[in-house]
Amino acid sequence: MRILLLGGIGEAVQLARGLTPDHAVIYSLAGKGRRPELPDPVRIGGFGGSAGLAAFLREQAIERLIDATHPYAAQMSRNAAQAACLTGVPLWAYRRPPWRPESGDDWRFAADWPGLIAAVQAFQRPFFTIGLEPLRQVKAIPPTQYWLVRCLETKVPSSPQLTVLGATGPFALEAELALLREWRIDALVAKNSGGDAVAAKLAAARQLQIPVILLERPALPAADREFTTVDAMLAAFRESI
């Protein structure tokens, strides 16, 4: 079977590394991050929205469609919806599972940009983990506030109340630690991103009683069919076959 995967997270090269012994596989990135190592085609960049993967879908010859990319890429899963409904191709996509709060966890909710500036207002050094929006906002910090921000960005807004750190996971729970203690943070603000590579930073903060701050998950398109592990999503391809 000649397969699409929308990749962008960690399950999404597992995937890719169990089906290409049996199928042809593309991986598609949209061109931020790692590029990972694997024996099939590795694509980078976007399509062009929906009518450009409906194209490129069309030229490949593509038989399935998988969703595999971040739960906070909206856009990229209803292009993907889109797509398959221009074509016909089956859409399946992988939906990971949102984090829980564990005993000793102070989480706040917040459903958008404005709403988690409003719950960081009581704080005076937090922790942003959410990519590069906060790197927008600089000249809106207050100046009773010293943002850290971890992200991918390079080129990095001049401002003394702002530090950048340009990592990505996975992250050390004893690094974590060193950090929210070096930096004097008193908030953490999170994507419910899940998984295992960042989720060192919530065990951090519930061990030394920062607040977390989680910006929630957008609504995404439904597929023809979703599954909530890699192992799952994989049978199913076997039993296709």
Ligand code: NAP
Given for the second form:
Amino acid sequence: MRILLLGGIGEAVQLARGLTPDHAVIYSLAGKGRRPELPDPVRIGGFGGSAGLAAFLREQAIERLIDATHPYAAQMSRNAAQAACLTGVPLWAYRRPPWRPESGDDWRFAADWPGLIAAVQAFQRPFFTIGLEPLRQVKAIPPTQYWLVRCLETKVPSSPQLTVLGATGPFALEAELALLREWRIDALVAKNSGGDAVAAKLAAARQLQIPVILLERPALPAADREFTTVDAMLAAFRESI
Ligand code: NAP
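For the form predicted in complex with the ligand instead of the form predicted on its own, what are the coordinates?
Entire complex below, previous chain first.
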């Protein structure tokens, strides 16, 4: 089967590896992070919205579209659903389960950036792990706060109230504990990404009794079939051969 796999997370790479012996897989990346070690064809860069994606599906005679993007990559998931509708190509989606609070966790939830900022007001040294948005908001840092931001960006705004750590996961628990202690972090700000690669920060916050402010997940469109594990999707492909 000719498959277009929209990736960008570890499970998408596992899916590509699991499908490759039996299927012709094009692995697609936005191009913001590092390229995984996968055999070609790996396609890098956007398609030009849902219409561009639909055109690509037709040109390449794709028979199955897989959305295995990050749970917060909502635009791409919407484009995938629309392109599937325009072309009639079946859409299968990997939807990574969210993290759930454990005993002893102090988790607070915010729907958007203003909600996050309101929730962070009570703290002095928040640690942001939600991507680039904090870098766009540097001018809004209150005089009482110092921000530590971990993200992929290399162009970092200068501010005496901000430090940016350029890093990508996975991160180990010991390192996360050391980081929270070293920077005297009093609140962790995160997306509810789910998965293992960046979950250690939550365990570290729990251990140090640091509150966690979570940006709620965006709503995602329905797919023809949805899976919450890589194995389940691979098994469904085997059954459909
Ligand atoms: P997004 O806001 O949903 O997508 C923005 C645009 O980037 C899309 O409209 C599309 O451009 C392009 N794009 C996104 N994913 C693509 C893919 N797999 N292949 C080709 N083009 C893609 O996405 P995002 O939040 O910026 O995330 C970008 C990528 O990073 C995704 O692949 C996602 O899986 C990965 N990622 C995201 C996060 C996160 O927190 N958002 C975390 C880890 C990894 P066109 O409209 O031009 O097609």
